[in-house]
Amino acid sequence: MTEKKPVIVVHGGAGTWQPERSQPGLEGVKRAAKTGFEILRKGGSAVDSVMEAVAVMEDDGAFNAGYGSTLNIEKQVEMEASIMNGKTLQAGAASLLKDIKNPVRLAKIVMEKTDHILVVGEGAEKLAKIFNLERRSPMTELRLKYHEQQKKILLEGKFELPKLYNLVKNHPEFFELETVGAVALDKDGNVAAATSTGGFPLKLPGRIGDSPLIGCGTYADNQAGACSATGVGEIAIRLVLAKTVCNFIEDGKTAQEAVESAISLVNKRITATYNSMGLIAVDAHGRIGAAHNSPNMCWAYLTPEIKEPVASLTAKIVK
């Protein structure tokens, strides 16, 4: 079998990237792409590549994942993550995590060390303890400040919680929906995807988004490709968006055509609510895709042909 040229694509989230956060965001996705690609360059697996790339962003503080995760309505953090191996279709995910330093590492433990796919809450915390995963308070001063601003707008507008979408639509500058994710193809032709997030700001306790749901926020299959989603989780869940992208690839579309088609589907089918979404993908041939309908998506990619990651705050915007 001929060796494939490895490739990695990462995202730090779709939404509105404010100027004070843009530079740290771009630097963060570059670091993540470099870290993940170095594993591929040395012959490592796509699974390890996406896990380490996502872990870099979880540690960064510039993203809504891991350290710096957003707070729910009760001022608590509930993080979630998933990972999937396109060769075996094995997957692992964890959710409702309070202080796990790297939720994506716990997702990989669920995939490789248990018979399950999704473990949440107390059970996930116990599993993390068994495998000696590092703990770290994810709360930052910035998130606490944002939380106060968000709560103020919520109370002023007398919005009910189910109408959070309207609130976000009217005040996008106060709500970062950024999830982080990575997709990769290794030299053996295997693809993988991983996604991690702190979730929707001011969400109800116990809310689970698309990031830990296989097929919604994350999907990988060697017969097609790999995809990671960012944006409003409920939308990705309704359209099983990551799997939809992979289905498009399997039907003959390139990775780029597939993500654009999926964002078009979002625009067409879910119009009544705030529908901000972004997608990255890689297909089995190593072609990459990135598209969004939000003002920005912070993302980067790296291939053997280039020395440094290419990073941007926009990809193909599909209206």
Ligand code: ASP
Second form
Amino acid sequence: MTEKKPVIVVHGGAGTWQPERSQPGLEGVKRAAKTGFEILRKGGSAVDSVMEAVAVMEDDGAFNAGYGSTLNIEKQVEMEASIMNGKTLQAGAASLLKDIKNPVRLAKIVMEKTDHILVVGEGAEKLAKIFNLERRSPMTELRLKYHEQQKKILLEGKFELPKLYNLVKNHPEFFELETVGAVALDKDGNVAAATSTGGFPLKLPGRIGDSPLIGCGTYADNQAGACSATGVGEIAIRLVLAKTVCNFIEDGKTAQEAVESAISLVNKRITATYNSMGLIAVDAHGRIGAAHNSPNMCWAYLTPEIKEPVASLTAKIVK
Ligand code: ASP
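Could you switch over to the form predicted together with this ligand, since the one displayed so far is the form predicted alone?
Then the entire complex follows, led off by the chain already shown.
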């Protein structure tokens, strides 16, 4: 079999990236792309590549994943992550995690060491203990400050909790999403995807978003490609968005056409709620895709043709 040219694409979340946060975000996605690509360059697997790329962003502090995760309405962190292997269609995910340093590593353990796909809360914590996963408090000063600001606006009474999205719509500056994800193609022609998040700011305790749900926030299938989503999780869940992107690729679209079509679909079908979405993808031919309807999406990619990762705060904006 002829070797494929390895490719990695990573994102650090859709939303509005404030100028003062932009540089750390861009540096973070570049570091992640480099780490993931180095694994591919040495002949490593797409699964290892996306896991390590996501772990770099979980450790960074600039993103809403791992260290630096956003806080829920009760000022608690509940992290979640998933990973999928496009060769075997094996997948793993974990959610409602309080202090696992790298949720994506636990997702991979669920995928490879258990018969299950999604393990949450106490059970997930037990599994992490069995496999000696590192712990770290994910709380940062920055997220605590954001939490105070977000809650203040909420308590001013202009918005009610079930209408959190209206709050976000009116104050996007306080609701940077910043979930992280990665997709890759390795030399053997296998694709993989991974996503990790602290979830939506001010979410209710126990809320599970798209990021740990296979098909919604993460999907990978060698017959199509791989996709990681960011944005309002409830939208990605309704449209099974990552799988939809892979279906579009399987139907003959390139990765770029597929992510643009999926964002168009979001725009057409989801009109009654705050709508801010971003997608990255790679197809089985190694073509990459990135599109969003939010003002920004922090992302980067690296291929053998270029020496350094290319990073940007915008990709194709589909309105
Ligand atoms: N999709 C994530 C969630 O809804 C948020 C994000 O992408 O930043 O939990």
